[in-house]
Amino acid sequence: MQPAKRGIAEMAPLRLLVLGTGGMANTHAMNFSTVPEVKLVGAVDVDLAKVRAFAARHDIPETFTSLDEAIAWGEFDAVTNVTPDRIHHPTTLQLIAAGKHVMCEKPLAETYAKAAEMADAAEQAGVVNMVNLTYRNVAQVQKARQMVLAGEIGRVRHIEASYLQSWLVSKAWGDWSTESQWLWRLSTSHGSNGVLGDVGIHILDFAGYGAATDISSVFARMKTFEKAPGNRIGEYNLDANDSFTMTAEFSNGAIGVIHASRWATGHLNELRLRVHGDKGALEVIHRPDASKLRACREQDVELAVWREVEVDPVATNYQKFVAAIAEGKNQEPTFRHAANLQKVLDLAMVTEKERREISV
């Protein structure tokens, strides 16, 4: 099935299906309700109770409890897909094959190819594509690959990223030990690929998007800690890992570190990206109270003066996705790119395994 042609100029709303209703739906519903030119129509969930609750938070007029109800329904142009990791695969290549547009949470599938199978199904079937890698929405880390576009700092070197989280030593979050949205992350056999495979995905974009460049090398160490006896809590074995380091060479020929873990006392949620070149650096920090960008360039190379950036707003990745269906033209992040990050991480575990280094 052909997706729906609409222009810029149509007067119809965008009509959406979010499918899923987690903790992530509800910043997708509340971010998509802001934009003027989206109506959300429906919501699918497998607990009806969890669904109708959702549809009456958002204001959403129909409700479903399988996608099979929802397709046959049919009446939405485009979905926000916020399943479990393992759910993407399957439900996206429904809607694929229904006609319709889909931006889909990362990350895009559990592994390289059932991730490049769904951009396949969605480059053949001409639908607009995105994966909500969230962290493109700071206006810091853009500006940052602008810069480093303009040799603002010279040739790139070195690059360092983190991502950095807590919720593993603290409850800001939630009691991961009794909440089933947390104790899922941390089980292969619940489809999670631990640290790297939730978080990962993100301070790899984080690195190469602001850095404007590719990983073309990697050699990683994951390790997984001790967090109940046995590490099993009822039915969740705790076996995916907690935290990854990470050696890169980049296409740019730049080498750098990249590393994450849920168990960094004192930082709720950050990332931090510092790009090297042979003319200057810049340093971007995000949390979730603010984003700073800093450079040292030009005169302030000598003494390592850093000054902070000024940067204006940019469009966010939910506005970015209803534009690119306006022009019926994909935007940045699409299936592609996230099934190329996907890749890397795939072949992270693959050299923990073998303990070398491995070309991508």
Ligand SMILES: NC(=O)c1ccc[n+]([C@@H]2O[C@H](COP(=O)([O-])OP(=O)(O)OC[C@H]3O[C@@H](n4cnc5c(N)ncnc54)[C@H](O)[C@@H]3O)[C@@H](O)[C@H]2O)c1
Given for the second form:
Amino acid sequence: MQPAKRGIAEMAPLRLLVLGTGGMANTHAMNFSTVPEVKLVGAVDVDLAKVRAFAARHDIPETFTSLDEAIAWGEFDAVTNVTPDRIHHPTTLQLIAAGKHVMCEKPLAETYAKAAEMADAAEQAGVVNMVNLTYRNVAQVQKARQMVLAGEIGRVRHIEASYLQSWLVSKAWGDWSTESQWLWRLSTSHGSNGVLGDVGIHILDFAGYGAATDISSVFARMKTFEKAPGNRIGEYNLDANDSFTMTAEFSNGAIGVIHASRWATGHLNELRLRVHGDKGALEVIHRPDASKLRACREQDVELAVWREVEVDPVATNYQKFVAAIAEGKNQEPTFRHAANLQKVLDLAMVTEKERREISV
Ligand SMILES: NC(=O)c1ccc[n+]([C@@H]2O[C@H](COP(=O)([O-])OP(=O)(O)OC[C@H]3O[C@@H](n4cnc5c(N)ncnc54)[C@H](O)[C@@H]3O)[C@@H](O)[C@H]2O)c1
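Can you return the structure of this protein in the form predicted together with this ligand rather than the form predicted alone?
Complete assembly follows, chain above in first position.
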């Protein structure tokens, strides 16, 4: 079922509720408040002090300490779900049942089965749904995809993608050993699939989107390093993976490697994609301070000369979500796309156990 069209011209402001008011919710509030058609009308967090401080910071009139209370109030059209990973599934299903449009943080859910259930429910209800795969906002990766699709590097043969973070060896973002926002990310019983589930979904999307292809088979290894006595801190059993490496075959026939780590000393948050074709090659590097797209094409192939490619600005996921509601038509990345990526992540975990490659 298609979402109903709202019509942007005659439209009253889109009333948006923020669900979960931790670290990332600030990025959502700041971005949505720059979209003229949006009004932030309410915020929900199980932590009363947090939701009140958040509402004051972003000038949001209503606060709630449970989603049930917010749904009973009902004065909102859409929600941005910025709760921890394991909370996405139950709360998003509740919101879809209430007929609300939902942007949900990544990963959509902890498993493919749950993510597919969310995609089915959103499609059946005809609500707009989007997953915040943030790195779609990087203009350079969008340009890389266009260049691949236009045949500028020929047939793609080899793909190399990495996502490097160092928050286990640096306090640049806070102290992981004392702050719950990092500890839940290290514990499977708190709903985390480790670095694979957390940023694996980003780098799989970055690689597949930028190289304009999908993963068709996968083999992965992952490792959990000792971080505290008995790998436990308080209620947190630190058993989720910290580093993964993956070899993949793609539907366009290429092979490649994808890897990510929270132990990548010297890199706060860096995504890198290299796509090599039989006529040329592309490289995208995205860091917090800058993004770059370089290409080696045509006569430059002979001497391996690389040149920077200029790019135009692109719409963000936040802007696309609002436009999708106005137009009554979903835009990527949808729940279905995120569910399909989650399937690859689930299979990657099976390959680690069984030590064999699996077709997607
Ligand atoms: N797209 C990105 O680049 C990006 C970056 C960072 C985080 N994230 C994702 O955003 C989500 C939140 O991450 P974070 O860093 O903000 O975590 P966080 O722990 O800082 O914040 C989560 C908040 O949700 C609240 N919460 C927990 N259960 C709730 C419930 N049932 N109802 C309402 N509120 C509830 C917590 O009290 C907390 O304030 C995660 O899924 C994470 O993977 C995405």
